[in-house]
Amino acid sequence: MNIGTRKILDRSFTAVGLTSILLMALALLVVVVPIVSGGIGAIFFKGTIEHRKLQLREFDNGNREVLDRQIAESEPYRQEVFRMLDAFAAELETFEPTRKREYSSKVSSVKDIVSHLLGPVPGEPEPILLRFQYGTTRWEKAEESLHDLMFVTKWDTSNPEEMGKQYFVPRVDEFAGTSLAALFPYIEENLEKMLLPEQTFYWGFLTERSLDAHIFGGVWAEIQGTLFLAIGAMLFAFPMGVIAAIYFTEYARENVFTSILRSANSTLAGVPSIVFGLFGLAFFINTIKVSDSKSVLAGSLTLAIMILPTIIRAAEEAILSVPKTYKEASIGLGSTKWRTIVTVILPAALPGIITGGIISLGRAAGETAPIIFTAAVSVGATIGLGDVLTSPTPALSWNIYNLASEHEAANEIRHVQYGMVLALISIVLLLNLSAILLRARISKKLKG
């Protein structure tokens, strides 16, 4: 191959290679950026004065006093929209009895909507729920509760060859001629007043329990059970793949059963993970019974098994490399084999073990097949460490992928769906500039 030739193909490979990591930044933010927007906005918004009632009564977290002084200026505006409720309620007594079901349908619709903006409308039943004890606690909320009270949704079918088409009509044409046509524009003028929001930073988004099934607090319990799992996960691993790669290096020899334990390892590393979650559940929980039902340990022994290859194949590597000049040395001047890979080696390779096992943790925090059966809840409150032998728990892989499908509210609770993400991905990125830290930290001790 010439000069030229050789050139133009180093410069190819370049350009691709540049090219790829162009392609693969964008694709990162394209999927990161809007976890970051999203999940921010759980912690920054604008929040309403129901949303500083709620954190007052139930976390006791505020100033009392500043919160009566905006009930008081806000009350009037309130009071006035359910006296006007109040005054179509009479009058809807002396429609005749065909307007008087219309209209009844009309304005239960729109009591709903003020009672989800401003809370139960007097004279209506206490609700059970705590979601529809208070109203709106964010302000882009209320502004979409506010669309929904001005506007009633229609879609034109005209077309049999198109798809329905979404359009809008304006409610108060539905009451128009009637006492309850001034409510529509009376709200529209003074929700602010109502609701008084303010920017707001909400710390207790990872330091409260949840509150209605993820309705309103934080999500403290899922940080909690994450960490519980990948570090139980990490207590029965990391032991098991360090001596098992000793095993590898230094004592096993190349046989028959050397290459079917090789193999295994390999064939582990790319077993699917909802396969350890079903072994987790039919050896951990039906066979040996390491607890009645899902629980932190089962859980933890799950993902230990799932991330036992990685573990090994990092800490082989690791052991691999030292120089074998070591080694010689350490056994030249009349130390045991073994002192010798305790003393030696096992330092020396102390950075590349412990990147591996830290990017395992990283592995078994995101997880959510394995735990599945195995430990992880929908809901449930935090859990102390004299727990973690019976008691399942909620984690945040599984949550999000729980609130995201199966909640019932999944478009209402965005702003924690996208937190919770954020959340996980801070955590595996924690973890792995901690290994990046340690391991500097232990090279440089090692080099004097």
Given for the second form:
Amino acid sequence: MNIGTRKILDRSFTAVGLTSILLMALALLVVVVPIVSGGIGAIFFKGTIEHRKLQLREFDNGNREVLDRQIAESEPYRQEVFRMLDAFAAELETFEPTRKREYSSKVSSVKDIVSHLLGPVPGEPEPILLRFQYGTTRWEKAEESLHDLMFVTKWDTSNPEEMGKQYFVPRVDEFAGTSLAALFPYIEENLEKMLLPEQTFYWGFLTERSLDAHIFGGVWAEIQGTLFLAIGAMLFAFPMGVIAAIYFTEYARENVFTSILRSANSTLAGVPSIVFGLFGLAFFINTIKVSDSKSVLAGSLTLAIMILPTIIRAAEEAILSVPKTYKEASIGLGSTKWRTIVTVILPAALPGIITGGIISLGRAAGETAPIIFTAAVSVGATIGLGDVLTSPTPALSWNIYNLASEHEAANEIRHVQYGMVLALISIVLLLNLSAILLRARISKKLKG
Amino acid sequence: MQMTAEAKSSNQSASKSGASREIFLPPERDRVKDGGKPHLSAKNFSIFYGDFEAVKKIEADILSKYVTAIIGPSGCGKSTFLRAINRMNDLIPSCYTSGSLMFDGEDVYGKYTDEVQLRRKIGMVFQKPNPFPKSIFDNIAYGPRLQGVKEKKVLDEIVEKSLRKAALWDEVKDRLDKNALGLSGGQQQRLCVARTLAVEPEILLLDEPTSALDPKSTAKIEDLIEELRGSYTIAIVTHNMQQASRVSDYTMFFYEGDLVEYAPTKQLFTNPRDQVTEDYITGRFS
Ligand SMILES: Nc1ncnc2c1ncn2[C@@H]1O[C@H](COP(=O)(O)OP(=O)(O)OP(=O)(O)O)[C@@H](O)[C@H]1O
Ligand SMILES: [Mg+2]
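With the form predicted on its own in hand, show me what the form predicted in complex with its partner chain looks like.
Following is the full complex, with the preceding chain placed first.
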């Protein structure tokens, strides 16, 4: 090959490599940017007065006096709305029966939207579900509701060849000629005065429990569940994995038994996680009955089995990479094998072992399948440390899936899903970051 | 397997076993107090890696408190023999021995010998300096701590004494808590000597302790050996003929696993009995 071709090959390889890296970065960006911006929206958003009411009443957060003043400030505008509705109710009575029926159904959708915006309309029975006791807490949701109020969504199905087309009709037209026609421009004009949106920094999203199945409140129960499960898995898997690695590297003789164990370990590392989930259910819950049904304990054990091979491998590699001279020096000074392992080999292997451990911790935190059958519930209270042996827990990974796919109001609480995703990613990233830092620190100490 | 090995070496035994036991004490002025008793006695001692007999039927005594140099071309089994003395070869699964090696009347490879205790009495310094990635202090204190010494004051004393013996104290006394890997190669090697001395061994095995060092550090280590001569029984493997003649009282010459010649150093270098020895020390091969 002459210099010319070699250079061309070099250049084209560089180009191909760069392109693929750029593509990957782009794909990552496409995924990460919406997650981050959506997730930040769960914490940092324009909150309405309803958000502040909820915070004060349910979590005792916030300043009561300021809130009272704001309520007093917004109340006249709200009263005007309710007055218009009352007036229309009276007007409705004067209508002839068919017209009355037609308008009462129309006005009831208006009332629904109004109560969704502002909270329960006076005179209606006190709602039982928390989600109906407060109006819209987030301003962007309020704007969506306002749009629903202003326009009726209709479907054009005139062309049977095509899908129906959505179009909007101003709702005010439906009430043309009645007293309620004035309501629509009034609300459009004054919604901001009724809801008083403010830029809100809602830390509580991370530290407070959820209310009414994530319609309001935070995701602490999920975060805590994730931490319990991941740390629990670590408590089992880390010591076992390190001990197994020590056995493999220092004690095992090379024979058939050892090589079977080794290949079993590598195979285990490649088993799909759902299989571990089913195994956990069949073994930990149904066979040895560590708990009556799903529990943090059963989930941790299942996750532990799943991450064990990774920990073993990482620890094995770390131990093998300790220079043999350390061992010789220690043995030569009259140390026993065990003492050498504890005082020389493990400390030197520690950075690698810890890195493997924390990466596994991150994996345990993120896995969904192993905990579906063994530990996770979709909606649950925050559990105490004393309940981990018997109680199931919500957990980020599983609840992200659950909220997105099975929640009755999945569309209403997208911000919660994004927030959970962001929380999960942050946890995993933080764990990895701490692994890197810890590793660097220990390596530095070892190198002097 | 052992049968073949024995058969093989019995052919050569005529040429070699005659030489091995005739060891004379050095002239009066070079003698050391209480020295000269057989500290290690090898009888018919062979070392194998699997089928391969790396050291063949050694018959020799290593005398107490003297310095014995082990020389010979690369691959002749010097390290193997040295490591066999304190059973470092136990770390190599395929390695085993036959015959006997006695240390102070105790069989090194005896069934009831505690090899861990043995290694405390027979210390070793390796070719490449191998300090632990710990502080200088912890390196030296490692051995004493193994033996249960915990008191800081006692450890302080041991550390200082060992470092002084290894002629390193003045260079490191202000940074005992610094990582030992920050020392220069020569300092590291002297640290390893000090670390071994801290265990208070009777025998010091040095496997090419200066081959990784610059001339200045080498001179320091040689001075150190001179210093320790008379207090410890020392066996030193070296490729450097000048070094062997400078530091040792006796010299063993190994060739392809055989102990070809073993004599007082002066005699071996000035008047070798064996042709191969002569060829080697005159540099006709290496
Ligand atoms: N772990 C081992 N397994 C098998 N054979 C080995 C092993 N270590 C050494 N040998 C062999 O044993 C013989 C002696 O090796 P040894 O290391 O004792 O030589 P040496 O005299 O110290 O050489 P050098 O001067 O190069 O250090 C060599 O032929 C070597 O290949
Ligand atoms: Mg060698």
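Throughout, rigid core stands for the largest set of C-alpha atoms superposing within 1.5 Å between the two forms. Residue numbers count along the first chain shown, from 1. The structure displayed is predicted, hence computed values, not measured ones.
Threshold 2 Å Cα movement between the two forms at Pro160, rigid core reference: Moves: yes, 2 Å or greater.
Does Leu433 count as moved between the two forms, where moved means a C-alpha shift of 2 angstroms or more after fitting the rigid core? Not so; Leu433 is displaced by less than 2 Å.
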